[in-house]
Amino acid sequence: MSAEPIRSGSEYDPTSWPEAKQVPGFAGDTGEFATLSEADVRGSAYVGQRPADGGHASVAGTLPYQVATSRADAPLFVGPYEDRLEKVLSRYPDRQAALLPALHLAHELRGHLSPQTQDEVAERLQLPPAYVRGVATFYTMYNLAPVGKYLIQVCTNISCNLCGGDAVLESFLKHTGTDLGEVSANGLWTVIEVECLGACGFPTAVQINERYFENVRPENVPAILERLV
């Protein structure tokens, strides 16, 4: 059976398409929903900037996730933070809605959420410490425990692993001077391999901190690592 001719205008001719955008994988950039900016997505009260130097467009919404500044030791929701959380608190229904953007905020002041962070995250929420917790283990991209200062997230998933993932990875170890999950003794470091990082289209993609790096081989990774120093 032959496979019928592509209509010129349809939406299968190519040259019907929309030109690629600048920042491919923000949802408003593809499909029916083209035409919105991210403001129109997010709306423009939305809490969290994007870093000015960095940062990829299909996880802003997630974002800041971790900073270079967090320290552990840092007071939790107040100042800045604090209104930062009452905006979070004021997007949704009840405060247990709003528990993981709460616990963001808290990874990103503190570096890691531990026990004493997640029973105070707890308390502010008016929540039980026990739901807390099961919450804040379940997901992956909270750390549980203290991390280098760069927080080195290495994509091995499909796209990336045949592109040389491992090989990026392998490299990262190599020139840090640690093993997976370990904080150098310099304290700046800790490499840790993820599954998919949403950007399969830029393999190998990397992201430190809050910021994307991409098409990223082994030969890239001294450079990289000299400009974050």
Contents of the next structure:
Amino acid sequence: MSAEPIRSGSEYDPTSWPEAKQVPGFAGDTGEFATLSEADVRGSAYVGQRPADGGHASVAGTLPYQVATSRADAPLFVGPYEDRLEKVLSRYPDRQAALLPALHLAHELRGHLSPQTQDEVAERLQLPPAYVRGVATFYTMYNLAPVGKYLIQVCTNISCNLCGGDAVLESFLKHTGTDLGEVSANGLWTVIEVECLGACGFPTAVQINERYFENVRPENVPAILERLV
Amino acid sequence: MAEPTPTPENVSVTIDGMTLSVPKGTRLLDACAQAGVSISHYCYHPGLSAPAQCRMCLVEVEKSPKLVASCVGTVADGMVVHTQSENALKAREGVLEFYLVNHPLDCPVCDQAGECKLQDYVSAEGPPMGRSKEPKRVLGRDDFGGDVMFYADRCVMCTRCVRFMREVAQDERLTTVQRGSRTVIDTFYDEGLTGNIWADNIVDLCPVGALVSKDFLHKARAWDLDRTPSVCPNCSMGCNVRLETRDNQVMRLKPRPNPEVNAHWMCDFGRLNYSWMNRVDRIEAPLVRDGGRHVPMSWADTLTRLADALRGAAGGARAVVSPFEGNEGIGALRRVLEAVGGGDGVFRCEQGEEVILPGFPELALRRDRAANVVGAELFGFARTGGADGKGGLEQAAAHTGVLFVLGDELADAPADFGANASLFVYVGQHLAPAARNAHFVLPATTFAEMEGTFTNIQRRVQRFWPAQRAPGMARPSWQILGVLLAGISEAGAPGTAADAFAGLGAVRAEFGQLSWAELGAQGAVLPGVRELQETGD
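Please give the corresponding structure for the form predicted in complex with its partner chain, as opposed to the form predicted alone shown earlier.
Starting with the chain above, the whole complex follows.
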């Protein structure tokens, strides 16, 4: 090991670095591994095909579009849901800590957390209804009002915004014929604007129910909607 | 008061150059207060938990890497605290600037103007100029139910109200909803605060004008009010209050801290039940009956005639008193009754449901809805009538001897009440129909217009002070009856309420063991309580 500071010497001067190969297309492709296929790169952990319309392959192993089968009047915490709630409760030191997963269960069953649902969860967990309301409104991923069969979440945070997120949002609103946050007349669509979806490398990112769509451009929107219907 | 044992371990702490010794575990904020330094704070309240939410109370502690929120930080031995250092002042100024970003500057129409912590702190150590050019957010207002109105724009999210409902009222009806800059205080859907009789305390707690009383809304400015320490007369709990008056009208009641009685709180029943103190249909001059009519007369003439009449009266005495009268008036009446040969006395009191404050169970809206039931009982008056405060006057109505009525309005008494009495003396505030047969009608003040004491349900004797001017020739009942007593017996006439209180020892020995000075602003418990209870007095 050299005792010299690592940054000294002309070999670390950024101007002496080799010139990056300017290959059009994929920003990270240096052209050195032209023979590797995507499957070779991803290895055995790769679980699905990248859908033609830009769905994210890494989460595509789940249900195709995780179509919501929730019913707003479904009974809460009965049958398998009771077992799941018991399991959740056993994982946390107190009922307060189990509130988020309990709300998730209710959300999964009913599609949204109505005041009545919040009351029922509060009663089941023996927490003050006001506390449950504070928590339910704090987290934006709980729907507090009914949503359409497909909940389209368009990212308009900085990276997506710079790459035309607002235009994508406009396009979704136009093609579904709804206003922001509204359920369309046929009950299929709800379009909302969200903060970062954590896919800044592939703007604009859109999440439809559980599935990600990346590199979405306004002109892709009709094709995406058509596939879903 | 005896020293608490064992004595807590003291630690030495230096605050702004002043070294003082305080018990271990004291909050920095309290220690600073002891050193005479008041630290700005919103979220901290001595009656609630401290979440260090508002970040206003930052102080610099030597050897601590960051500024410390003094409401949660506790003292340690050898701690050196700087509250006015450049860092601390800069931090607090920064926090205040953030509060002002969205706080509307509607002080001219805000109910809290003049008693607003934000006004005070900005005036004391805030930024001299605003830098914000953006429009302020508008959240509007919300009716929380009960007596509470919420102005969301003014809220500084100190969560005192949420914590009060959670910790003290233990009826969690308020919560913070949404997150980040969208956070507001809200009731839980349509329920609101309606039905919780302790909810108005959150109006007192609110350091800004976000939670205001609908009853007081736009009625008076804080700086126009005169504040008089007093005791709430609306139940036998005797919460320590301030009567806030303007133009001789009581505008509102606010609780006054007393750790033994009501801590910092009071109930809405007592708080909002004050309009009777502003009633105008008052007796303004002593009236003496002359045949079929009452003739106004000077106090000297009236009392001379009454003393003469009492000396010749026969048939025994009987009295009806009001539990809204002070100890001095009731005690003086007892002495007058004894001077004319003794006699029975009764009082009537409206009753209702008892509502305990869960977080401070010593405090409750008591069953008896009058201040001095205990005092009336101690001076030998017996309860009569129903829970609605009516009835039970048959014996008094038919009495043929001397009949005294003190304070009771006799609203339900028949027109011939006291017609058979050889001498009927009515001492009170309002000319009741039943007083038409009285030979003497003497105008007395309400408790709000005089000085005196009430005995509460804990047998604690507590002083009140005059907050309003008495109408016309009305006088405190202790003065009327005290002068009358001096006219018919050897007793001296009381010049002050203190004299009248000293005279109570002649009726009940335990009152003689309390000195007027000892009562102070917080009152004192009657000695010999156990003995009294055992004898079933």
